[in-house]
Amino acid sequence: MLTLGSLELTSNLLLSPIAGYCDLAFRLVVRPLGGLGLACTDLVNPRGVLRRTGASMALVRTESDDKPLCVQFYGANPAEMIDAARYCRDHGADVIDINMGCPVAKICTRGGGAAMLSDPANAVRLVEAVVQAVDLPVTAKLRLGLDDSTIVAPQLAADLERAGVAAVTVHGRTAADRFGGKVRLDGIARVVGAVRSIPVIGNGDVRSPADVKRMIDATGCAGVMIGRAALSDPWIFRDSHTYLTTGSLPPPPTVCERLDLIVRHFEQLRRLKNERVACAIMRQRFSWYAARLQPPPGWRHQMRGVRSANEFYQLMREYPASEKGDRNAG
């Protein structure tokens, strides 16, 4: 379906590296649902990996069921990125991605993320150094440019291809746009037209299987990276893959299936972290799940205040039978 260097993916759909959300626990509950070709870690500071800080080690932590995995780095120091990439290669990574699109100030002020778009030549030199040092596919994630007056993505993608990247992902906005306005499919299409043979992966405003197909049809991109939509509906990869390959959609998950996924997510968090952290994260994440689940207000309020595993499991058992049933929750 999609090939990154020597790595063949089973699907051309990728999980975006969303800060604070795409950790190991979430990846482990999304993958068995089907349709996901590659999952990415949260943004990782190479220096943190080299120092073995707790936060960085948690971000790059992986297991045998978490395959294939892309580790995404940010920064501007080639030596640090090379050493960190080698560490991750030796500890389970299948792909190394270099972020050139994150508009968040704390990333850009360190020379990483979208700040790299201000000096494309230096960005290419950094990527080329990593490509030559690591025997894994190396990719890059871009935005169209810093703003409308500096649209650099088409030329940068072509230069990155010559430097040896296995693919580029393009979020169809500028850094100045952040997440406002609509994604520019024509901008992604120009990047597709600028490269010779590497796959271009489109990203931005993908909320449904129809959006996935629309992006592919409108831009000619080889794959699609999905972010926030997966937080509320992890089945979007299964559904999109089915839609792309058969033209039809599978039945949406039932309320019981959505509740079971929430339980599995909680249990992974509890196993990988601890009960207190699992409860804290679930309080945060439940707002996303509730967007599709649409639970009764009283039950939703209680779940947002959960403080222990016993309380969590009790609330899951008490989900109103009239709401649970066997109905679908699309």
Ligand SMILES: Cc1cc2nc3c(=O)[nH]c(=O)nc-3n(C[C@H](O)[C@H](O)[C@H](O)COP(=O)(O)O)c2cc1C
Given for the second form:
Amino acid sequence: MLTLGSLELTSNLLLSPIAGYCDLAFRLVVRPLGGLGLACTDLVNPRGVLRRTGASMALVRTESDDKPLCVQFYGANPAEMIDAARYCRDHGADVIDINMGCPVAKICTRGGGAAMLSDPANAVRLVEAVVQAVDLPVTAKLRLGLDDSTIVAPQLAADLERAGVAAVTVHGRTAADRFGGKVRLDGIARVVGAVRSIPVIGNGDVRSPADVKRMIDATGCAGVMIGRAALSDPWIFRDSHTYLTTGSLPPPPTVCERLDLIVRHFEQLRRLKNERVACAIMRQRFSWYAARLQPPPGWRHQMRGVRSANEFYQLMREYPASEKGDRNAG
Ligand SMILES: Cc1cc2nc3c(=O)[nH]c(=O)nc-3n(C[C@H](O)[C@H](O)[C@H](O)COP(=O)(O)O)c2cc1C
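For comparison with the form predicted alone, would you give the structure of this protein in the form predicted together with the ligand?
Full complex below, order starting with the chain above.
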């Protein structure tokens, strides 16, 4: 399977960090479905961890069922990153990832995220300092470069390997691409070709088990990281793992199974946050689930306005029986 330093993963499929989405509640819902080798927190400011701010503590919060866990940091200050990584190691983290791909101005103006691609030597120095100071596997998540005229990922990945990273993840776009156009599998393949032995994890636009296989076949990557598709279809890890290992697909989840998962997600949110926040998050998350569930329009509209746990459970009970049947939801 996939090994990050001394950590052996049970599958080569990883859950992407997606700021605001891949929190503890979601990770606890996805993991039991199977097929997921490693999940990552959303990007965290190490300074926030050192100051124990509420937002950063919520981001790095974990539990015994949330394993193995990668904590992703952004920033350019090695001392802060090392101290925050040590804190997270002592509080449940199994892997530390350094973000070198986020194109958002708030992150880049502090020298983190994709800004690191503009000064690869500095990025390597930062990573080397963290690798040497923290006894956990350290990985980096990059884009191909800042734009088409500065594709640095192959050389940077090779330099990061020499600096001691356990793996690199490559989103096959430049920072200038944002999320536009198609992911470039040839760009990921060039990174695979540039490193000696560390695993390269491909990322970008994977929406189905067939996409996972296509990315592996086209690039030679050792693993695949999936983000947005998992928000609509958390079974994508189970399905892709089965497809990669047996060549066939399990039956898709039924409508009842999809509804049960939404209930479990809501209950985790209520437990970890509170009823009001759980409703607010569900109103937003429901649009993602609806992409696969395809509920009747009236019901969908009501769920998007849900304000209390009573209302939520009432709506769940009212889901039209005719829609449940044995129908498998896409
Ligand atoms: C709303 C949003 C938030 C994201 N937040 C992060 C983040 O915190 N850290 C990170 O490395 N990538 C982040 N990403 C990028 C994803 O991890 C991933 O690289 C990208 O979405 C491509 O993969 P996908 O097509 O499977 O979603 C984010 C993407 C989106 C759409």
